[in-house]
Each structure stands twice: as C-alpha cells, then as structure tokens.
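Shown next as structure tokens: one chain only, the form predicted on its own.
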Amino acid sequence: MRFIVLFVLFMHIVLADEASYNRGEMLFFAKSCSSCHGPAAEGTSSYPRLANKKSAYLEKKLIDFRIGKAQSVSQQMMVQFAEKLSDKNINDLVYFLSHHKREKVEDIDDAYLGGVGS
C-alpha cells in the first residue's frame, strides 16, 4: 500500500512539473522572449542565454523586472515584458528555462545552403 501511495505522489509531481514546463514554454513564445533570446533560449550576441540558468537567479531577475527594477538601460526594456507576469507565470517561465530540454536538430545538408554549411 505504501508503494502505491509513493508511486501516485511521484507521478503527480512528474506530471505537475511537465505541465509547468509546457506552460512556461508557451509563455516564452507567446511573450516573444524567443525574438531576442533565441528560440532555444540560447542567447545572442546582444541578449543573454536563459536556458538552464539557476532558477533562483531567473526568478529574482523576473521579479525585479516586474517591479521596474533594472540595473542598466538594456535591462530596462525587460520591464515592459515582465510587468504583467503573475507569480504563476514567473514560476512556469523559470521552470521552463531552468529545465530547458535541448531539442535534437538535424543539420541541414550543404546542398540546400548553397555551400554555406553549418
């Protein structure tokens, strides 16, 4: 009996985590985070990588941005994106980013790129 209770509890946690991950992923794209931070949250030359960062760091930054606290002019642009996020939105985004799953991407054949391979 104890095994069944532990199994059900474990499955509940796993499924809740998966749901949070999925909600966070939807928010990441719906709020256009991918436009600056990249579709895999990998960052660019101008914007930081968010994928697999520590959850405490991501949560603090999003809460700071939500209340209008930014440490630089470039961070100030994040305020408009974060000011309408609820605590649940922040938790889901943080879970998605801190547990980011790398998708396997097939390399494009050189023939398609006209000799400009990756």
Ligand code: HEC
Second form
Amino acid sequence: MRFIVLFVLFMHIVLADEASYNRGEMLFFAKSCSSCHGPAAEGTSSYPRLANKKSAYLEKKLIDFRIGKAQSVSQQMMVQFAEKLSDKNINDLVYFLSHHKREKVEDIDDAYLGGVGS
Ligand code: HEC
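Form predicted together with heme C structure, per the form predicted on its own context:
Zooming out: every chain and molecule, the one shown earlier first.
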C-alpha cells in the first residue's frame, strides 16, 4: 500500500515536470523568444544562449526584465517581451530552458513552429 502511494506521488511529480517542460517549449516559440535566441535556445552572435543555464539565473533575469530592470541598452530590448509574462509563464519557460534537451531543430514538433519550421 505504502509503495503504491509513493509510486503515485512520484508519477505525479514526473508528469507535472513534463507538462511544465512542454508548456515552456510552446511559450518559447509562441512568444517569439526563438526568433532571437535561436530555435534550440542555442543563441546567436548577437543574442545569448539560454539552453541549460541555471534556473535561478534565468528566473532572476526574467523577473528583472519584467519590471524594467536592464543593465544595458541591449538588455533593454528584453523588457517588452518579459513584460507580458505571468509568473506561471516564467516558471514554465525557466523549467524548459534549464532542462533543455538540446533537440536538433528538425526534431522539434512542427506544431510548435506553427507549421513554418523544419
Ligand atoms: C528581439 C530579440 C529578443 C527576443 C524576441 C527575446 N529576447 Fe531574450 N534577450 C535579448 C537580448 C538582446 C538580451 C540581452 C543580451 C545582453 O545581456 O546583452 C536577452 C537576454 C535574455 C535573457 C538573459 C540571458 C543571459 O544569459 O543573461 C533571458 C533569460 C532571455 N533573454 C529570455 C527570453 C525569453 C524567455 C524570451 C521570450 C519571452 C526572449 N528572451 C525574447 C533579445 C531577445
């Protein structure tokens, strides 16, 4: 009996994390983060990589940007995108980015790219 309870609890946590990852991935494309930071969050010459950075760091940056706190003109660019994020959006995006599976672009489900990917 105790085993079953623990198992159900464990699955609940695993599935909740999985759902957060999927929501974060969807937001990453829907909120156009991918257009600057790259479809695999790998970054470009002008925009930083986000994939697999530490969650506490990513969260702090997004919360700062959301209240308009930026340390440079280039960071100022982020404010308009972060302003529209809810706490839950930030949690999901941060979970997705900090656990990024480094998928190749062609492995990303086409639905996330609105049919324009791959
Ligand atoms: C128009 C381009 C653009 C878009 C769209 C964009 N960003 Fe950014 N992002 C930037 C720039 C520029 C910086 C600041 C780079 C610097 O520090 O000079 C940045 C920085 C960040 C950082 C801090 C990274 C670090 O290493 O310091 C995070 C986190 C981030 N963006 C997340 C997002 C998320 C999530 C979205 C979508 C909601 C998004 N960005 C959309 C351009 C963009």
